[in-house]
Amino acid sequence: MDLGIAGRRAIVCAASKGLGKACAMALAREGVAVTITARTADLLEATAEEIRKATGATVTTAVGDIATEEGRAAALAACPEPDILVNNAGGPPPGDFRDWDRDEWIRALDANMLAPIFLIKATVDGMIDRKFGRIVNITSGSVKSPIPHLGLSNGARTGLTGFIAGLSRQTVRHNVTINNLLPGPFETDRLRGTMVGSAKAAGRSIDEEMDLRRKQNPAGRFGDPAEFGAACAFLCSAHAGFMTGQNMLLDGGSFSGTL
């Protein structure tokens, strides 16, 4: 299927690895000129070169922390009029809410709620004027099924979800859609990192813990980031103009529910 977005411009946040990288790669394969952001310059440039070689697309880098004003300014300077915005940021650490102080809550909100909102604020009116826009927020399956030890993520991402539910109904008449992609367990460094505590508590190695979790998923495996990237590319496509305000869950069937 031709997604109809060749020649469009995209900002993909936190895209040096993992799900952000997969989204940038999928968009680049469709002929989109992508601007990718991350905090580590060397890793970001290596990813940009990998995408260029694989797709022939134009790839621009913007070094910075997207959770900060400076990081967002760098991304917008590199791509001031994006047609596509993929919001993404590393999740906050796991733990017990009794141990989190106000600063830790603010860091979680800055990265996983406020940064996407500010980037949308900076770009959505231009999309409306041009009569095309696709905004995808990478959130988490925890929005539908909260994970007890990821309370910082549960709270911040659910706040973003509520905000998007209202805004997305205001922009769709202008062919600007806003949707959320909710990853379950994908084979990423982030997933491996979140399993350190549970592996230690169970007296297992990280590899043993990962293998156990794979078998527990209804799909019998973790997701491939390329699958996630393909879903993102479709939501950004010319064919997705009637789909807005949705929470698309990709989790191999982990969430057992009808909604």
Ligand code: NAP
Given for the second form:
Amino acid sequence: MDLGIAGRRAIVCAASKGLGKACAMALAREGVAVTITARTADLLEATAEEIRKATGATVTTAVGDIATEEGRAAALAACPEPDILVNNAGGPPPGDFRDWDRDEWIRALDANMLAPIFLIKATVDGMIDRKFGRIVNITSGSVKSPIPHLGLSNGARTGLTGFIAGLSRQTVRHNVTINNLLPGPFETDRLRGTMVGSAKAAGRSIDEEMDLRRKQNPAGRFGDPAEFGAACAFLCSAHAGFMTGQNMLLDGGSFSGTL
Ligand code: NAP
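Just the form predicted alone so far, so send over the form predicted in complex with this ligand.
Expanding to the full complex; the earlier chain stays at the top.
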């Protein structure tokens, strides 16, 4: 299926590895010129080169913390008029809400709620003028089914989801859609990191914990980031213009609900 986006321009945030990288790779395979961002320059450059070699697409980089004004300005300087915006950032740390002070909450809100909102603010009117825009926010399955020790994530991402629910209905008549992709467990460094606490508490090694969680998922495995990238590319496609304000869960079926 030709996704109809060859020649489009995309900013993919937090994309030197994991889910962001997979989204950038999938878009680049469709002929999209991608700007990828991350805080660590070396890995970002290596990833850009990997995507160029694999796809032949134009890949530019913008080093910076997307949770800051400067980081967002760097991304927008590298790609001032994106047709596609994939919002992403690292997830907040796990813990007990009794230990989190205001600064920790503000950090989570900056990264996982306000950064996407400010990038949308900077780009959505240009998309509306050009009559094409696709915005995808990488949130989390925790928006549908909260993960108790990830309270910062549960809170910040649900705030973003509420905001998107309203805005996405205002932009769609201009062929600008905004949707959220909700990862369940995908095989990335972040996933491994989130298992440290539960493995320790259960007296298991991280590998044992990972194996157990794989078996517990209805799919009998974790997600492959490439599967996530493919879903993102479809949401960014020319064919997805009637789909907006949706929260698409990719979790192997682990959220058990009829709807
Ligand atoms: P990952 O493998 O750890 O990759 C994170 C990427 O984001 C790296 O490229 C990292 O590079 C970059 N990054 C992190 N913070 C950044 C910031 N402030 N500004 C710019 N770049 C930043 O993580 P992942 O598994 O792909 O997760 C992506 C998002 O999905 C996270 O928010 C995570 O919580 C969420 N999620 C993941 C899963 C899962 O199973 N993997 C499940 C639910 C939700 P630098 O460190 O160099 O900046």
